[in-house]
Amino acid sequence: MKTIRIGGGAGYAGDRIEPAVELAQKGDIQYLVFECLAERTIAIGQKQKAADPTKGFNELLADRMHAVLPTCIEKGIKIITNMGSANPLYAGKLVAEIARSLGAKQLKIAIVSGDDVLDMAMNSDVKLDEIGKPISQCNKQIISANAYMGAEAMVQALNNGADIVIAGRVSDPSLFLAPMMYEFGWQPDNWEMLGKGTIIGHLLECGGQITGGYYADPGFKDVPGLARLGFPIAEVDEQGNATITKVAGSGGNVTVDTCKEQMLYEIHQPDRYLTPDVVADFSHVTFTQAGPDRVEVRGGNGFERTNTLKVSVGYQDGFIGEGEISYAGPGAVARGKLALEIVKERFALCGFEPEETRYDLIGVNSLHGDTLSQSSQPYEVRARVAARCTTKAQAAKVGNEVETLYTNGPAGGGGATKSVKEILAMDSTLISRDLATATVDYLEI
């Protein structure tokens, strides 16, 4: 039965790249997937672009296609990614300069496009979820409408010849669903295969989350090596099964507990996972320890995908003011404490008004409140006060009257910081997905 090993190699944006030129120089696989698309980093690149028509795509791309290129190029592993993200376009022209400065011939790069569908959602004036209104009536900046594409335009770039296939905003399990549909042959009505492959992309989109990143907890859940920590490997066959694993002698581990931990991650309903390609149904996968590091998942479903696609919609919604002081010795909760409320005193003296506000003591409450606050005192402590507001130089009051705390605050205050921050805000909506037509364009090394 053919067999394909496909290679998680990153989780996130800015996720490390020594593991992923580990699973192209001794993982033994077919295909390098980075998976580097967060809702919001989508909103962020399109703002890169609007002030510079040639940027917008992940900021790593070039270290990351430096650091695997040469292994890949080599070896004829094909390359999977996210990395356009607002301009897939300019990525792709990036990715070709890198390759033609390493000497690489006969490359065929794919750029996947068609995601982005702000005019469309503008001049539609789609209903936001959260929100509850029309975009003409929320009152915001809108930044950014981009729909989760799904696997389909990937598999025709990889049947076209691709050697590396870059897009913007695709569903994250699709990126790996893409070479076994080309694989395997699997047609995009054959809604199991679809759901397993969906399952096993799953499992991988979040690079070393299941090989135990984000999951030890000394003393219950040890993992050994995560400095060095592998990125996973999937052995997948054309029946969709799989079998997870990482490259030996690299750090983490591959257990059935940090599969189930990361099957579940982000999971709203486990038998109907809506996605542009399938509804999945993980309800019914196993899990079995087939030796060290090696996990086999079997079972899963697929039903018939939506006629809907999801559209992540960016805007600016204001700004974020912060400061923080830290106290330590004996008395510092107390000084903490203190240091909150002068401040917020300060802020009713002064007619200071922000749309939201948080006071907290780091390492005491700040993150589940007083009622789950530890009952002994601690050495040290950090105050912390942080608060939306309409404009940057409101925020900026945040940071500079806690910065005030120096001489104007508690005995002992040192380490002050401060800081303002533009938030971008997302929000969903749904569209026709004939609303949105991927295109796939071509450049040739």
Given for the second form:
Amino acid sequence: MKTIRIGGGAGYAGDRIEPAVELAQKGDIQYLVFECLAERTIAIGQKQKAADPTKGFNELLADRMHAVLPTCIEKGIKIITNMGSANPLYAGKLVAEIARSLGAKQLKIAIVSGDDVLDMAMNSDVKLDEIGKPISQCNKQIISANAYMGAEAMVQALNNGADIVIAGRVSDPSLFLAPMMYEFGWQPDNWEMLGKGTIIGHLLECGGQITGGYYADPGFKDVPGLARLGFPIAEVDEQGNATITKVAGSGGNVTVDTCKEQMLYEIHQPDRYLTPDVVADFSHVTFTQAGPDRVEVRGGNGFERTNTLKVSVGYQDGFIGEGEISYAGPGAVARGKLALEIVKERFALCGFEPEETRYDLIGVNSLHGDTLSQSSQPYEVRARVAARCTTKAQAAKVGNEVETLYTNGPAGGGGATKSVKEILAMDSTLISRDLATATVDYLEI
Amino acid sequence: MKLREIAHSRTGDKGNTSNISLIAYSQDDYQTLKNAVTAEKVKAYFADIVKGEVVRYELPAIGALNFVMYGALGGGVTRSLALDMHGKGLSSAIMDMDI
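Right, the form predicted alone is done, so what does the form predicted together with its partner chain look like?
All chains and molecules follow, beginning with the one already shown.
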């Protein structure tokens, strides 16, 4: 039976590069897939592109290509990625330039776009899910609207002989499903196979999160060699059965438990995982340890896809101002609490009313609040104030008030820092599938 | 007994919603998890944090539960004032639950 080996070369935009090089060199893979878009990444890309039309793609694109292209070209490993982000065309041009500089001959680069639906979203005044209102009533500056596209355009690119496929916003598992559909001839309405392939894609899409990354808990869940964590490989057969593994000798481990954790990562209803390709059913998936760092995946399924596509909408939402200061020694927590009380009172005295404010004692209760944080007295504590404000000037006031605690606050405050950052917020909506059409362009060397 | 002794967990985020998986190390303990860790108990445990509903899904084939917690991330990763804006640490917090 025909099988292919697909490597997961990145789990997010800024991921490590060496494990992808290791996959290309030693993984015996035919496909190297880089998943590099979180919810907000493409909105940041749109802002970069607005400032410079040749930017807005993944910032590590050139570094990644320089690192893996020589081996991928030599071995005929195809690369599939969403590193095109907000600007797949310029990403493609850059990859072509790098390939030429490496002496590549006869390389076909496919550029998949069509996910940018900003004009349509504005014109049809779509309703945003979290805010609960149409765009025109949100009083927000909309930056981006990108639809999650499925695997079909990428399959078309592979059918047309593409060696490298560069997309913008496509759903993460679709990046992995595309080579399976292409290699095994799975049709776009073969829901069972598309469901199985989507589950395999979901397992690989976060890179090292299935090989022991985001898993280790010393004494309970020990993972060897996290500094040289190997990234995952799926061996997939034409029946949609898969074995998850990694390069022999790399760090980390692939076990039934790492696979179970990753399968449930960022999913809600297990028998209805919606992608543009299929409604995947994770509820009957099982994992079996078939050998060291080899886990068999069985039992995936899928149902007919929905008629809608999810769209991520990015908008400006004011600024977050932040200030921190540390206290140490006996009574550190009491002085930290006093510091926070002073800032709170100062805000009231100044008539300063941010949209939302948060007061934390780092080392005491900053992650999960007071109820879950009943521990012994720490030696040191860091007081933190953060607030969401409508203007940059207001946001700057937050850190300034914390800084004035040096000479106006409790004893021994040290190491004050302050910052202001612009908020690029995300919301989502659903649109009819026929309102976004993926297109494929080619660059040939 | 602490949950940590028989189960492990991972959190994920989508917008303002957090999901926490709870996976029994041994299939024999799945029923214990299912009986002890209800949606109501998780909602009460995270009372300081979760503003919305908690929904529990069961995955007997792998001995796991999946809790979807709405309104748990201070407006979502992009707007949250929290230090851990993804809520990544929530899976560690639930390990300390007594069952």
